[in-house]
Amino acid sequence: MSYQIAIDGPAGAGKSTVAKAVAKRLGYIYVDTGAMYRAMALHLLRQGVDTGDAAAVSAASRHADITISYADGVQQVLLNGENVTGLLRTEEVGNMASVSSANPDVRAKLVELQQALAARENVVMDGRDIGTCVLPQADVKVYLTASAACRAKRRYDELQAKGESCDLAAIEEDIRERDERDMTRAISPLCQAEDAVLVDSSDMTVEEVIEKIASLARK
C-alpha cells in the first residue's frame, strides 16, 4: 500500500523546494506535477498554439508524450523523448502553464499519469489541486502558502542571483494575477482541502517548513 503526501499552494510558495526535501528525508519519490504541466506548456508554445482556442489546445495536448524518469536520484522530465528539465522554469512557460492547465483535456491526461504513479509508489506530490482532486485520499495533506509580497521577494532574489534584470513590483503583480486566475478557474481551482494542514511560510525558514511537514507524516 503506497503512502501519499499532497502539498498544495499558490505560485511561489516554495512547494517544489519543500516537497523535494521532504521526499528525500522520508525516502519517497518526489513527483513535480508543476513540471509536468510546464512540459505541456512548453509543448504548446513550441506548437504555436493560441491558448484562447480551447479546441486547438486539446488537439495539441494529445500529441504530447510527457514522462518522468530518474537519473542518480534526480527527477528528469521528458517531452516527446527530449529531456526538457532545464527549460521549464522560465516566466513564459510558467504563465502558459497557468493558462493551459485549465483545459480539461490537458488536465485529464496528466492527472491519469500522476494517479498511476502514486498508486504504486510512496510519493510526495505538489501542485495546485493535489489534495482536492488528484490524490483526494492522500495520507497527509498540506496547504503551503506565504504572503504575495514575501513570494515576490523570494522570486526577485532568485532572479537577481541569476543575474537577470527584474522589477519587484511587476513580479508581485504577476503573482497576484496568477493567484486570481488559479483560484477562480472553472476546473479544479486552487483551494485548501478541508482536511489539509495550513502552513504559512512567510516567517519560517525552509528547514522549519520541511520539519513541520515531515513530522506530519510520522504521526
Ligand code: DC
Contents of the next structure:
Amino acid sequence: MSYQIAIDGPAGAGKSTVAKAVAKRLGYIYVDTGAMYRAMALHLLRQGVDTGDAAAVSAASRHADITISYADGVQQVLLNGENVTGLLRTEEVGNMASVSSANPDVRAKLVELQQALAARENVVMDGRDIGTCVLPQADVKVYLTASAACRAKRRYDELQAKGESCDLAAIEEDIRERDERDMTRAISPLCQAEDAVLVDSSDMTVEEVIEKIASLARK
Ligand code: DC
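Would you generate the structure of this protein in the form predicted together with this ligand, following the form predicted on its own above?
Time for the whole complex; same chain goes first.
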C-alpha cells in the first residue's frame, strides 16, 4: 500500500512550499492538484468558454487531456501533450481555476487522475478536497491555514520580490473572494476533514510547518 499525506487549505497558506519540502524529506512524490485545475482553466481560457455556461465547461473539459510527469522530481503538467507548467501561476488562470473547479465534470476527471497517482506512489498531495474526498483513507491529513491578512502579505512580498507592481488591499480582497468561492461551492467545498490536524501557519516559519507535518508522518 502506498503512504498518503493529504494537505488541504485555502489559497496562499503555503501548502505547495511545505508539501514539496515534506515530499523531498521523505522521498515521496509531490502532487500539486491545484496545478491540474489550473491546466484545465488554461484550456477553458484558450477555448474562450463562458464559465457561466456549465454545459459548455463540461463539454470543453472532455477535450482536455491532462497528464502529469516528473522531471528531476518536479511535477510537470501536460495539457494535450504541451508542457504548460510555466503558464499556470498567473492571477488570471488562478481565478479561472477557482471558478471552473466548481464544475462536477471537471472535478470527476481530475479526481480520477489524482487517485490513480496516489494508488501507485507514496505521495504528499495538496489541494482543497484531498483529505475529505480524493484520499479519505490518507495516513496523515493536515488542514494548513493562515489568516487572510497574513496570506495576502506573503503574496504581496512574493510579487514585490519579482518586481511586479501590486496592491496589498486588492490582493487581500482577491484572497477573501477565492476563499468564499472555494468554501461555499456545492461539490467538495474546502473544509477541514474531521480527522485532519489543524496547522495555522500565521505565526510559524516555513521550517516549523515542515517539521510539524514530517513529525506527524513519522508516528
Ligand atoms: O492551489 P491553487 O491556487 O493552485 O488552486 C487553484 C484553484 O483550483 C483553487 O482556487 C481551487 C481549485 N482547486 C480545487 O478545487 N481542488 C483542489 N484539490 C485543488 C485546487
